[in-house]
Structure formats: structure tokens, C-alpha cells
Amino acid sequence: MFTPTLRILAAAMLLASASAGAQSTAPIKVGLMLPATGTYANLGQMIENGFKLYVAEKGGKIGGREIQYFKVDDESDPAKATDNVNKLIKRDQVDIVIGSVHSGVAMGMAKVARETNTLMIVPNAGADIITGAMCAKNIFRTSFTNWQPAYAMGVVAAKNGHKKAMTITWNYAAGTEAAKGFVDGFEKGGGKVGQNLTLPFPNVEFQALLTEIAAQKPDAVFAFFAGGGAVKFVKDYVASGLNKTIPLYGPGFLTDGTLEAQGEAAQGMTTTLHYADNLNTPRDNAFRLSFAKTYKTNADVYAVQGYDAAQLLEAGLNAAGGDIKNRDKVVDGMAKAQIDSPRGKFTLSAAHNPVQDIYLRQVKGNLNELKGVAIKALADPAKGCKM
């Protein structure tokens, strides 16, 4: 016979067993803060679809655990990254949050997720110091560093022959450290940087810059610009008729998710990335393929990032049987993880970067096709990172 007080400790430990039951079961809450407007609008959805596309395959689960999405529109602005974020993990308590694709907002998304420790897993925005000086356990990345492609393109330029170039890019992280790893790679090989040109971002009016390199006369030129103002940047680069004289570089950016709106602009540009239109290997050709029925339009790059950042994800559930709360072993298992994206096998180095290959990729119509690799298995410097 059960005294007051047992009763009372077993209703205790009842109630106990049925919220950590209930907490196991939960949905995953995953929150998306990724641009719905402006210039990276496309390369946002690109990168949603590519998620939800990896959970809809297993089912609606991974891990054993449902997904249930909360969106932000983080409108490209870093200023209003802290507020963002903020409203993911404090208003809505996301379990994860995911994001961005500006440089700048991710870094102050980073920002916030060190100091609250909320999990975190950048499927675009290439900031080196996100897996650099602010690296941490709970912050992860599924695409690359802007040094990476750019210091892989540096080492092209240089193997084929050119001497003298000139980097023009927005005057923001991201281009700013693209144009850093072009200096690393091409100067490595024996080439000379001998300007940088930057103009405020969104800024498309390139007018004046492309003057400053046709008087320049570079052997080549390397640009950093993504979505809106990639299609801009490279269709005046052609009307100034540059191209017939000094070749055109720059990491896959410049060339994915533009290429019809470019149209004959981009014609022959080659370009450095993680992922190509024909890799053409069964885990690639089955990924296109699902992506095409479920969306209607072709895969590309950010929707690579966005799919890799749900099996990351599921990764690190798996390794903790399903329990999110369970932070260690999540991120452990999310830490020692090889994915199998479509863009090749991938591990994360100690700064939680993805050590991948990185292609040369050449434009042939609407396909950014495979040329062959640039560097094998290269991993990020990640400068600064302590955990």
C-alpha cells in the first residue's frame, strides 16, 4: 500500500516519463532564416526546396523525428540579422536554425547562436570567419568557404598562363575573402593582383569599373557577384566588349542560378565550385531527377547546400537517437559525419567546414558542365578557430 508521500513521488516520476516521452516524439523545429526578397531571393528558395526535399524523401522524418518549419525573411540585411534570428530561437524556440546566404547576415546570425548555443548550420554564405575566428561546436557548414573556390580559381588562372590580373567584387565579406583566395592561389602560382576594385553592395552600376580595366589591361580578371547582380556584372562585362581581350573568372556564383537570364553573355566563362551541372553519378543523376518532378526547374548549387543541410542534420539526430536535446552527442555525430551529397562524398574538418573537391566548370548553354577538378579534398585554413 502506497503511502501519500510514494504516491506523490510516483505521479512525480510518471509526469517526468511522459514529458521526456513527449519530448522525443516532438517535432524537430527547424528554423529557416534564408532571403525571400531582393537579389538573393531565388538562391533562398533554392536552398528551402533543396531541404525539404531530403526530408520529404525519407518520409517526412529524420531520425524518426517529424520536421516542423518556421520562416524569416532575413531580406539580405545584415543590420537586422540579431532581430531575425532572435525571433527564430526566442518567439518561436527553434531547435536548429538555418541560414543564410549573405555573408554578413550569417555572421550575425553566428553571432547570436554562439551566445545562446542554439545548433546552427549555414547552407550558403561562405564567410570565412564563421568557421574561422567564430567558430563553435554548435555552428556548422554545408558549402564552403568564399576562400575556397576563389583560391581554387587563383591556382587555374595562374597554370594557364596569365601574369597580371584585377579582382572586382561588392565591398562585403564574402567578396572581399573571395577576392583574398584568388591573390592566395594565383599569386602561389607565380601571378600578380595588381588592384582590387570593390563598389558598395547591392550596387550594379559597374559603368566605372570596367573602365578602370580596360585601362588596366589585366591578363585576366576575376569577379565575385551572386544572383541579380551576377546576371548585371557579366552582361556589361560583355557589352564593353572586355571579354575578347582579357578572360573573365570567378567562383561558380557568378554562373549558377543565372545562367538564362545571362543568356549568351555567359557563354564559354569558366568558374570554380563545389558542384557541376554533369557530374553524372548515380547519387547526383537521383537527386536531379527528384528535384525536376518536385519543383519543376533544375537543380543547382544552393539546392545542393540546402539538401546536405538536412542530412547533416539527420546525421546528428541519428547519432542521438532521435533526441535533439541531446546536445553532445548530436553535434558529436554531426561532427564526424560523411555525407553522401550529390556533389561528391564530403567530410567536416575541426572547424565543422566541409574538406570537398572543387571543380572546374565551363558554361555550355543553361549548364555550368564539369571540366574536371581543380583541387582534390581542399579544406579552409580556418584562421583563428578555437573551440
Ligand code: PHB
Contents of the next structure:
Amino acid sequence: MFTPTLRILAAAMLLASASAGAQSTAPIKVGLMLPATGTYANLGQMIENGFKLYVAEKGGKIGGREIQYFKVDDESDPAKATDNVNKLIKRDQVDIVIGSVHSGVAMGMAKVARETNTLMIVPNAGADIITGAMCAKNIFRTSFTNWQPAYAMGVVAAKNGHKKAMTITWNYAAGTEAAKGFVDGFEKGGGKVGQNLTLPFPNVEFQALLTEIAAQKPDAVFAFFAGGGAVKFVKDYVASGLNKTIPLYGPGFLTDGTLEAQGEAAQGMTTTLHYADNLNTPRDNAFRLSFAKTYKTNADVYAVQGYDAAQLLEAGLNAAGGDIKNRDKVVDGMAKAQIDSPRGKFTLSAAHNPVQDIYLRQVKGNLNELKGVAIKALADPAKGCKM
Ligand code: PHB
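Form predicted in complex with P-hydroxybenzoic acid (PHB) structure, per the form predicted on its own context:
Following is the full complex, with the preceding chain placed first.
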């Protein structure tokens, strides 16, 4: 019936469709580069749990594809970031890297992701530059920039009538950029910020710096610490008695995922963040219940960011019919996604960073309770981003 040429053509077409089929049924290889040790270990675990919870809720598949996980413990060590991310990209040949918690590590990852054109989602690290000069088509974030929650805290502290503040942070991008965000918001509201006291990450010997705060007597203190370091700082601040005369403010990392360990010391503290523990929306309630049932612990901001990273990947896959290699469609789908996040719906800016409400929260018991919206739909200025 068929001429030999037609037969060859038909065979070629069959082969092509078979290989396309194979490609679209193979699992998506997801590389998780998160801290499994050190002061941020718990944050990494919450991100991973959040990501996997979303995939599990979807029956183990997103965009019609199964997910296969590859992991490295990045130890929150920027010096090892290049080697670590290359284990995922070169050795494991992952389709996408998800990471990390620490800004310095994420910058190392983003540099390699840019050079190798690897798809990347940042599920925490706030390094401003990833939304600025290092922004790229293939790099997305489901968390925040260090500037965002800190700027909102500065605005609120000025509104609360404080005039003279000091900042205290770890001496790396997250700390110095958060301090800068606070200064922007506080000085816009008429306040003045004195010295930024710092100590190396992840040190927790705060005594000398607390003595310095006592000597300078500002009328408010802004601090960036997170994880195990935040637990110790809040306790030390209260033990020093400073909290009696000088209120302590910070981006919500100071009290998120830490309240059980901080206990009494954190009670009444006011912070700003893109999440709170009692948003009481159907979406968030369902998420928190599902998370608590699965992991026997309460969700926090890190869990939300991990969960949303899976949602963002799904948006890209859906736009590309499940074909992760169809990069233009994946990127387009991710860039245009509206994420139905437990924190509230959000979209991404042109620089691929969430445009989101920053909530005002106050600690009561083991919850960061919602007190209002500090700033609605806050976008990072994305200075220097050209895409
Ligand atoms: C960061 O390094 O960007 C960082 C780490 C922990 C946080 C927030 C930001 O909770």
C-alpha cells in the first residue's frame, strides 16, 4: 500500500512521538538545596515539607508529571554554594533547583543558574540583588526580598512615634539589607537610625552588643536574626532587661518557627511579615490543617514559601503541557502565575519576586497574631534589574 518513502516517514513519525511521550512521562527532577544542619536547619526542613505537601496533595504529580527529589545539605555556607549546586546540576542533571535559606548561598546558586541557564526558585533567601542586578528570566522567588518586610517594619516603627532607633544584625546580606530596608521606612516616617551593630553569622554572643545598646539608649531596636539565632537573641534581649524601656522590632523571622523555644521572652513582640498564624482564610486554614496532620507541627512562613514554590513550578508545567524542556512556555507560565498562597493570593513582579501584603503581627502564646496590613501589595524596587 505505502511507498517505501511513506513507510520511512511513518516510522520516523512513530519514533518521534514515542520519544516525546517518554520525555513527558519521565519524572521531573527537582534539586532541593537547603540547610539540613546549623542554625537554619529547621527552616530548610519546613521548606522541604511545604513543597512536598503540595505535591502530595496533588496525588504526587504536578503538571501531569511525577517528581523525583535530589538533595544537598548546603550548611548555610556560601563558600560551598558553587560546588553544592553543581552536584545537583551536573551530577544529578536536575530540571530545576530550589534553594536556599541563606542569602549568601542563594547568590552563589543564582550565579551558577544564570551561567548554566538552569531553572531556579528561591523559597526563602531574601538577597535583594536576585531581584536587582542578578535578576534573570530563569530565576524566580516565592519568598521576599530582605528589603520588603524590613521596610514595612520601619514605616510602622515611625508611626508608633519612635524617633531614634538602632539596628542589630548578622553581618551578611540578609542582615545588612534588612537594616537598610528598616532605615528606608523609618527615615521616610521622620525617624533617625544610628549605628548598625553586627556580628558574624551564625554567632550568638550578643552580650557586648546589648551593652552597647544600653549605653546608646535608642528608643527602638530593629533586629534581623532567624532560626536558632533568633531564639537566643530574643531571650538574651529580655534577660538583659532592655525590653522594659526599648521595644524590640524585626522582620517576622525573629519570631517565626521559634515561639515554642522563645516562650515568655517573645510575648507581645511586634513584627512585620508576609504571613501570620491566624489569617483565618479558608485557604490558609485548609493548608495549616493539612500541614499539621502530615508533620505533627504547625506551619510557618518557611513552610508556606516551600508550598508556593511547588505551586509556581506547577504553573510553569501546566503552561507547557508538562514539558519542562519547553523553557519559554514554562517561564512564561511562571511569570504570569497568580499563586493561591496560604498567605493570600500574589503575583510576581517583572523581576520575578512576589508583590505581596506585609502583615503586622503580635506574638500571643505560640502564635504570631494578625494585627492588620502594614503595607498592601508591596513590590521590591528591583534596582538594577534588566531582563
Ligand atoms: C537570608 O539569608 O536571606 C534569610 C535567612 C533566614 C531568614 C530570612 C532571610 O529567616
